[in-house]
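Single chain ahead, written as structure tokens, the form predicted alone.
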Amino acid sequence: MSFDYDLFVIGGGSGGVRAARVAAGEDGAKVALAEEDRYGGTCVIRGCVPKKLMVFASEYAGMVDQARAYGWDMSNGGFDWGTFRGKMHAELDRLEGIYRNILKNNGVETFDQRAKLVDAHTVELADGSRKSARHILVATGGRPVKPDVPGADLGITSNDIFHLDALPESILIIGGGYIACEFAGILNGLGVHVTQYYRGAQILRGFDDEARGLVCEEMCQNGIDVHLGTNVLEMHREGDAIRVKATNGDKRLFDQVMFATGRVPNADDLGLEGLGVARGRKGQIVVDKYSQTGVPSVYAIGDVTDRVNLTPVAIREGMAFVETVFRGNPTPVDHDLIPTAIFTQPEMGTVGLSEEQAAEQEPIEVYATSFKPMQTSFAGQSGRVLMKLVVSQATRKVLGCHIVAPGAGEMIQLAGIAVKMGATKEDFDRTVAVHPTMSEEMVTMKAPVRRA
């Protein structure tokens, strides 16, 4: 049977557009992708490289404070988002330009309107037409949603903060997890009234609590007013401001409410139950170990599978995707030992397991460090750091490694190179100190703080 394409990709992500460029680039396949909304997906365009952007924007004016204690005359004229938000969206369209070109200078023909699934080898799209493919990959990622409370489409999500007219005088911030706290570090940093409510009892769940227990402390000494064990109840408009009624008894007014209450994968309205390709309990979409659901010319990749929802990861899946089918490499994809950053205020970098897992799992060491840094020290300001080993008491091997410092995230990715190949304390240990940095102290750790 002869088919249009050998590939249809559809979503115009990260993972999706790596996946049919080496399919068509490298392995001379005919490939065709599907994308209803804007290249790049989430991270590019509403997500990493844009939060990044404000990350980097939201830190001058502590800098400035700071070199002001170093003697430099500095003064804060204040931020200006009109012209920050200008720039910021003129270099997400020159990126996205870039994964256009990409797709068009290795031959893999694009649609810019909807795809859906017909048939285990059919595609169709918005406008009616259809193609037939050998293999069909679903990259469609996840989105934002918000919480069933009422009121709750009076706030926005992380989706919409790049496109504020102007940056609000308060904001409430709903969630624990890591976009809500990048979020509150940002908008404080640029001078906007942060409260923070967390239903749980920290925020992080699921990283080292030594880690995320400091991340919390610090992001409430600069400003962040954190709420844990606390949810909304209803929200109202009151004038121009949102009344937010809260299960702590608060009722108080904001100038915008965002939501940070979890992502859920794109796998609606795409055909897969007339196929018989299974969903799981998120809406996710099943695979195996290879990315290839219940029906065997169907693949997923990326969020929309609901396995580790970090880009790299979506691309690695991809890369895998295509090493697999068209290449005759049976490739699984390799989720263990991911390292990963949250870029709060202060970051967070971290690989392997946090200390309450190893525990769980065997008898372990931990050797961790918190001190002032020299930088901050020096200018009078409190910030702390934290660098920190979990080591097998059986096989000295490092299980997990976590860091609470800035620039956090450069030193967990090479960090993770260690942790990856097995490393153990004593190759640590071996490894003569950088001095004088913060991550020197990751060398020179001899006896552990406690064994569990």
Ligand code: NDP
Contents of the next structure:
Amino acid sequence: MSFDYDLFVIGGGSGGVRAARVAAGEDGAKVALAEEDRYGGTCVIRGCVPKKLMVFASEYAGMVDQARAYGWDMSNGGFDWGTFRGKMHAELDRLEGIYRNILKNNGVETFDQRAKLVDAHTVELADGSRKSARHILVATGGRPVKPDVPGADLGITSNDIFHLDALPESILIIGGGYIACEFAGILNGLGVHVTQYYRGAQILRGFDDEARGLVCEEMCQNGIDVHLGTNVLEMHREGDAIRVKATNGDKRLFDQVMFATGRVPNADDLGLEGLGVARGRKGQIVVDKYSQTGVPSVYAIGDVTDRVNLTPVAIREGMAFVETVFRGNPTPVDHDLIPTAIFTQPEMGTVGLSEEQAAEQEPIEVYATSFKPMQTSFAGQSGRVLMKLVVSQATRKVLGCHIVAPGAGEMIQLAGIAVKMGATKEDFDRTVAVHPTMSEEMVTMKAPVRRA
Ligand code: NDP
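Return the structure block for the form predicted in complex with the named molecule; the form predicted alone was the one displayed.
The complete assembly is shown below, putting the previous chain first.
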């Protein structure tokens, strides 16, 4: 049977673009890709990249104070959102252009429109045309969701934050996950009065308790008004502002409300049900370890499969798909021990098990130190950092490494290699300290602070 393409990819984000360009460019496959929105997907257009630029922008406020404490004659004339936003969007346009060019230069045919499946080998584009393909890869990502509370339509999500005409004077952020905590720090740094409501007992559920406790403490120290055990009951417009009634009895006015209450897979209206492709509880496409659905010619990668929703994971899933399907080398994606960073202020970098998860699994030793780092302590700032290793008593392997510190994202990438290789506490200890740094504490912690 002959097909129009060897591979049709639906979705031009990190995972889809990688799979398309490698299958076409390196394996000589005939590939097409459909994208209804902008190329680059969540990460490049409305996620990691603009978020990190905003993190950089927001950190300058603190740097000016610090520089003054070091003897510099500096003043902070204020932040110009309009100037920054213009530059940020120009950068996103540039990156989108690169994504488009990557596809073009590798011979991938692109369709700037929505696509859905009509059968196991056929895709229908929004203009009604149909294309056949030996394999179809769904890489449609995810989107933010708002909870079902009265007035929720008055609130924005992370999709909208990059497009605000002006920064609000005050904002309420709802949620306690990555996105809520990162934007609380960003907007606080940019001079917005930030209040954060989180329904649970501590932000960043699932991460190491001690680490997330310190992040929360530092966020409060930095001026973010964090309310734990608090949720929104209803909201309504009052003049230019939004009145929010909360479970703690507060009825406060905010200029802006942002929901960061989770994301759901973009798997609706793709024709999956007609084909019998199974969906999970959150609506995600169910796949096996090779990213294959129950329909053998249909695969799915990235956030639409709701495995580990991170850009580098989607890219790996895309690469493993190509290896499996186009190189005859079945390759599962290793989802174990993925290092990750949360760009709060200070950042959290983490790999492996939290103390709580590890203690449930086996007897452990905990090595941890929390201190005021030299750079900020000299400037009279009170912020603390945390370096922590969770170690197996039986094997001495480092089961988890948790860092809360400026630059923790950079540090955990490297610590992640050691942990992934199965390094023991003694391997860490054998490594000579790099002095004077914060991370040298990782190799100089002699006695466990506790056993569990
Ligand atoms: P998360 O799932 O991490 O967090 C959602 C938050 O919203 C949780 O605190 C959750 O509370 C809360 N919540 C959910 N439903 C409600 C509700 N009805 N009312 C009130 N609160 C609610 O989602 P995010 O949107 O923050 O991030 C999505 C994913 O994106 C992350 O899991 C991550 O994989 C990825 N990401 C990664 C980043 C990075 O690597 N730095 C940055 C940003 C995103 P509860 O804990 O009680 O469930």
